[in-house]
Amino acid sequence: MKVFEKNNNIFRILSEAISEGIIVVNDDQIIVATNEAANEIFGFEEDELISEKLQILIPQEYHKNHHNHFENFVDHSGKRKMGIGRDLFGIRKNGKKFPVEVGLNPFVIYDNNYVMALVSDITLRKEQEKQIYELNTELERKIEKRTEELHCTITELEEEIKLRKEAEAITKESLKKERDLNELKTKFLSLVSHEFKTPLSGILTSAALIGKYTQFEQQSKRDKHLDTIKNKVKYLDNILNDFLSIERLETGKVTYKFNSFPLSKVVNEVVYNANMLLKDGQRISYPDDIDDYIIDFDEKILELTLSNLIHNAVKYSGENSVVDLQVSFEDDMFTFKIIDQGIGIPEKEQEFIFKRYFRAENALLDQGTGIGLNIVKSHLENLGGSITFTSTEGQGSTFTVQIPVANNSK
């Protein structure tokens, strides 16, 4: 050991020419010198520390490992850190653990097996790490914090955006509506204006005329303008009686009466009023079999269906054509279809035939108001029933009629 004493000029000079801490200790762990920089961080007296064990500057709870540690060091030796990923700590001489780093270096001297360490006091490094960590945790935390913050703020503005969207698609719609509903007074003034006109003009006309006829045997020619005027107005008279029916179910004031009837009962009225329209050759295919089909259902309703359907189906077909009205029952459902063989429907104006005031391209030159489809449909669906239709343009239409009955019998 007289190689590290205190008189040997060598080892002082190069030991206290390095600011770490250096601690030499030989095979058993005996420190056998240190410089002033290891002295005074762990807080002992020059020499204090010479012939002291190692395990002297080594926290309590380490000692049982550090001792395998620096037999596996010895037999594994080399310069090296010790304590490479894992925090290392040593103990002051009052008792105080702080963080330290280590350097190993083993070496030999006249044949004798010494390890030197060199020993930084780092606690200044960890306070400055410690305070790192919390203001990077702090960060973390303000930057979750803001990011959370910013989270809602694009929640509250996509809602926003939403609500804005939703106020102006209500908006378009409302002026759709608006526009639609100007529309739709345009064509009903044109409507009255030309339906109303035409019969007006009739009654007119034979109302003059018959004034002409003064002589008893000329009164074949006054019934004739009588017949006309009286045709004119009940013409006049079902135009007003869908306009009411219009405000009625828009307003939700109309009722309905269910009735027990005979089938044939309507179905013969109709087609009795409808073969005085019929066209030179025409003729309408009546039914077989319903005279024993008793059915609960408004007639009223009933009759206008079937009315409307088949005044239409006479209106749209030629001379020489046949008008087919079939009637079966199946599943406590009545089906009525309505088969013409006239100008039928153009493709591309199928899906506007329910709607109000509308009129097909092809039938702009016949009379009509294009609403009797349209009440008839929205009577149906308000009695469960239903109204379909196909259509070929130029070979004619099949319309289906399904009303559900709750009593029937045959």
Second form
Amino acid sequence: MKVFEKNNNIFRILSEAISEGIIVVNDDQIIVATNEAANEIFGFEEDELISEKLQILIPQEYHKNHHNHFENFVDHSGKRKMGIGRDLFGIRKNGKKFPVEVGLNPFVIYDNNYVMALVSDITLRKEQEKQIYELNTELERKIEKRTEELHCTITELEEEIKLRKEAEAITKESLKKERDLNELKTKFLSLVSHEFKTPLSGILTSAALIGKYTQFEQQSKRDKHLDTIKNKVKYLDNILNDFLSIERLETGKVTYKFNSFPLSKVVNEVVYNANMLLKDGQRISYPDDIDDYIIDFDEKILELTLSNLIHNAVKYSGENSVVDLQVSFEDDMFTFKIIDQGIGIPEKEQEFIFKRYFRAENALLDQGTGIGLNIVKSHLENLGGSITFTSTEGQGSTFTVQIPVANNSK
Ligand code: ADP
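Okay, that one was the form predicted alone. Can I see the form predicted together with adenosine-5'-diphosphate too?
Below is the entire complex, every chain and molecule, led by the chain shown above.
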């Protein structure tokens, strides 16, 4: 037991070269040897710690636990690190607590148990760890903040992209509209030059001929030419109306006006105008029992629809034929049928008939623009109505128009 006291010099010589503090305690936790590094770490003079209780180097609050640990350690003795998973502290002579790392090595000399503790002052390391921890925390905080900022920027960018895309779509749409309008104007100019030429020269000829019939009794001849003039002017007026309609539909400027009117008023007007276009022996048959129908619809659109369809029926059928206009009312819907016995529409071209500017091959000898059916369909669909047809080439066509009418009476 006195081995350390006796051989203190040997121990000292052996241990002084080691930079870690060495503290040897006996079974009773009495310090039996220390090296210079241990004295320095704990702030004691040489040999001052000898015969002191180990507790002197352990802060008060750990005394009880340390005692238990020590007993346990001696029971299961073996070389190991102390305090794995928890912070260990020593206490200096001046009462200052400081973090330590301790390795324990039990050994036996002459049947006496000893434990050699290798102690390192890890104040500096702990300080650095703390600094690193703080730096890491600060870094994490900054990263979090930056990520959040980045997130905000991304959201703003996404918003900006969305706005730009919307603006781009609007610009594209208006560019397309502008292109369509330009195309329309070009088409209009070329149509005007073709379609207006013939009626205008007809009007000119009739006007010139009227001037030649100076005799009183030549009134019937004058009337015939006046009719021709009216007919051609009406034709040109129809084309211009169709163009105006397209322009309104294209620019979104179309507005509908609902009013109550007697159905017979529109039918009479349309038939009266169409009569001017009739060929020899042609006639229009229309119902004479519709006087009491009061319709609540856009009057202009109904007139445009019926006159387009009746003019087509007249135009695309021969002399001595009948154009039949039928009207019926059922389930809040007015149905108009315009039936002719004309040239009909070739089956393979029927699917294109409502396309703007489309004209069937068998219709090319007659004047026309291919606009009427297209705008009639657009207007009707805008107003909740519909237009369909059946046709057999060489036999005739039936166009069916349906319009919803809320208020009506008979
Ligand atoms: P347009 O008569 O001025 O050519 P529309 O749009 O009114 O223009 O008609 C488009 C085409 O549909 C006509 O060119 C013609 O080929 C065909 N079509 C329309 N109505 C009839 C009809 N009643 N009989 C035969 N073909 C028709």
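Numbering follows the first chain given and starts at 1. Everything quoted here is computed from the prediction, not taken from an experiment. What we label the rigid core is the largest C-alpha set whose atoms superpose within 1.5 Å from one form to the other.
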{"query": "Core-superposed comparison between these two forms, residue 334 Cα displacement 2 Å or beyond", "finding": "no"}
{"query": "Core-aligned C-alpha movement of residue 134 between these two forms reaching 2 Å", "finding": "yes"}
{"query": "Large Cα shift (2 Å or above) at residue 285 between these two forms, core-fitted", "finding": "no"}
